[in-house]
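Taking the form predicted on its own, here's one chain by itself in structure tokens.
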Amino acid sequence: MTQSLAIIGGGPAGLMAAETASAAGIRVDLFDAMPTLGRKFLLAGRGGLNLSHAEPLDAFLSRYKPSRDLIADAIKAFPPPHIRAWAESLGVKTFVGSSQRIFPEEMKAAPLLRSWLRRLREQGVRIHARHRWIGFDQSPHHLLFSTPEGPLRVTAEAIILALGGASWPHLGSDGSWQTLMTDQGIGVHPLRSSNCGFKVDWDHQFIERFEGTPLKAVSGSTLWQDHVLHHRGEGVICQEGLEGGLIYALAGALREAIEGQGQAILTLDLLPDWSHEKIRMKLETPRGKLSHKNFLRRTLRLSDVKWGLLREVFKERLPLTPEALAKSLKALPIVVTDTMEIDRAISSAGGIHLDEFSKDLMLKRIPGLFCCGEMLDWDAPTGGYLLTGCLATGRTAGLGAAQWLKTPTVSA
């Protein structure tokens, strides 16, 4: 069985690679280990599929780490406006929300995925579900699969790997490809949790009271590479620590601090709409017979969970002067000790070193073998950046494979 192009992985990156290459006239066979394609894509869309983000391109590109030309060039060639046009070509209208995030009007992933798969079939892409790639046979152009009918050997002139990272492994991406790549001499940074929660050593009484409580109207900051990162959002108190959009946005910096120092400091501003001076002046109001908790609730509208965090950090040493307490409310230090496990993370960082690739995402050491999506060593926050990165690199790999196959000197 011989294919011009074999694509392994049926997530957004693999599907975009298949669409791009087949539109260029390449015969494509798409293999995936799961019974159906796009499972993580569908799960990500349950709360509203965030396709991309409408902020200016320079700001958009700054969200990606490491900030390298390889990823930036792929996104510049398929930026957010192009993603909107692509979705609408599938019959899915989009809109820009108040947060500048781009969503389908129906806020669902399923209609887009159905139209997308229909297009692939119309373009002649052959889909092979329940085909788990287990390695190479003698050379990288000979692929071994485990299938319900038994082992299968496939020879391909070109290959695109779109196997994802290691988050949500029950949906198909378990990171097992790392060993297969290193066995070929390819440099791989180990996959780690990204867009994830972080562990905090909470007191058991604090958890009994506040586990599952949302932490609203806060901002957070942390030191990263000699400058301070800020983000405003919401979090959730969980048994092991903190989760939520605010935490995910700072995850890369927190993770790097933990890897280098053993822990990181997340600084919370519990009253981001109040200046330090305004808080101090309010706190100078006579407290009378009110308890400290009720005084802060009445004068600052401080919620129970924010009061709980103050007590958790300071225990019985809560600052008493207006100046010191105002400072603490504006910069409450939370010690985070580790990331949550990778199977609970939204995405993963790490992957194949970017130096291993040519500009078209072909591995320099293995001509004809391309990679895309979360297999590459890049990281980005939620907010449409992850999906854009996968779609853009999938498109680049699809174009690269098509061009490589059309080059007269190519031979498997």
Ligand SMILES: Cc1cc2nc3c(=O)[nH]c(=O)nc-3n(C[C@H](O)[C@H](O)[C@H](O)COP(=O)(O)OP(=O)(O)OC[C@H]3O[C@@H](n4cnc5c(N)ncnc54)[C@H](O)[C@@H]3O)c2cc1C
The other form holds:
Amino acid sequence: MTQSLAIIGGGPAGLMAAETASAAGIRVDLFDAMPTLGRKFLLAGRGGLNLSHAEPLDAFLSRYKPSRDLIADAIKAFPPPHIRAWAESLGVKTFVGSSQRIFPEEMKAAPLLRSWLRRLREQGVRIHARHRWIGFDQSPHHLLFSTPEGPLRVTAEAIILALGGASWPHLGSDGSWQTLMTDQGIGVHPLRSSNCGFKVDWDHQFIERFEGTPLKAVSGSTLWQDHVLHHRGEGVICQEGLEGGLIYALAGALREAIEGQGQAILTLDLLPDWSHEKIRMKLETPRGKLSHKNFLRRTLRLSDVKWGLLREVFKERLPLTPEALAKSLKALPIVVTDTMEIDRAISSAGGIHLDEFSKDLMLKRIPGLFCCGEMLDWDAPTGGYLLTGCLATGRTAGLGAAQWLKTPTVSA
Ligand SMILES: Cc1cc2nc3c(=O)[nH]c(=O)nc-3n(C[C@H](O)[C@H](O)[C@H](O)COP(=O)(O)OP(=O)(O)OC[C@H]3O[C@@H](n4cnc5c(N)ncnc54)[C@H](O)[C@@H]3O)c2cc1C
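Switch from the form predicted on its own to the form predicted in complex with the named molecule and give that structure.
Next comes the full complex, and the chain you just saw is listed first.
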């Protein structure tokens, strides 16, 4: 079977590549290991499907690490307003939330995915589900698949890999492509958890009492390179440690510190709306017969879980002078020992070195082979940056492959 363009991976990056290439008149065959496409995209829909973010473009681009023209150029060519227009063209209206995040009005992924797949079929894209790519057969233009009907060899003039990272592997992307690429001499940074929870060695009594409890209205900070990163948000206490938006936002810095020093310190401000001075003054009022816990609840509206955290960190050594207690409430050090397993992470850091690509996302060493989405070595926080990065790089790879098929040249 000879194909013009074979795309492997039917997540948002692969689907966008298929849409772009087929719209440019290319015959596209899209393969995916799973029985249905876009499973992680659907899961993202359970959290409301944060498609993108409405902050100014410069600030938006600064969220991507490493900061490289390759990713920035892809996003500049398909920035957040274009993503909104694209969703609308699929019949899905979007809105900008108070946090500037962009969501579909229905806060779901399924209607968008249904309409998107319909468009792809109308544009002639042939979808082959349950086709697991297992490697190249001698040359990178000969692809081997395992299918329910047995092994299949597909020859393609151009190929786009959109195989995702390694989080939530039962949804399809398991990162097994890493060895297939390194076998071809392609540089890959091993996939690691990103936007993930972090392990904390909680006392079992603390976890019995607070597992699953949200930690609301806090801010966290950690040292990253030569400056302090801050983020305000919510966390959740879990069996192994801490999860939630606040932690995900600081994940890159925490992970780097753990990789370098074996642990990281997450400093929590339990009362970010109160100054140290105001807290100290409140704490100087007479406590009367109230327990410390009730005194803090009454004077500072400190929740049980925040009190529990103070006790967990200081145990019997909780400082009780107004000055020292105010200091602890504003800067509670939590020792995080490791990232949680990649299986439960929102996304993966690592992937194919960006230096391997020309600007159209073709591998310089393998002309005609393009890659996009989370399998590239870029990372970004939650907030719509991940899907935007996948859609934008999918589009760049789709355009690049279409151009390559029309006039095969290797760009810089
Ligand atoms: C719980 C959760 C919530 C999220 N929420 C958001 C959010 O709100 N906003 C946001 O921006 N991002 C969110 N993300 C992240 C986002 O979903 C991913 O970054 C995005 O799906 C990655 O897209 P992709 O196309 O690169 O890879 P994937 O979506 O992982 O798709 C890869 C596809 O490749 C297929 N595949 C893999 N290996 C093979 C193979 N060998 N052969 C054939 N097919 C293969 C897989 O089956 C899969 O369909 C969330 C992620 C999770 C886990």
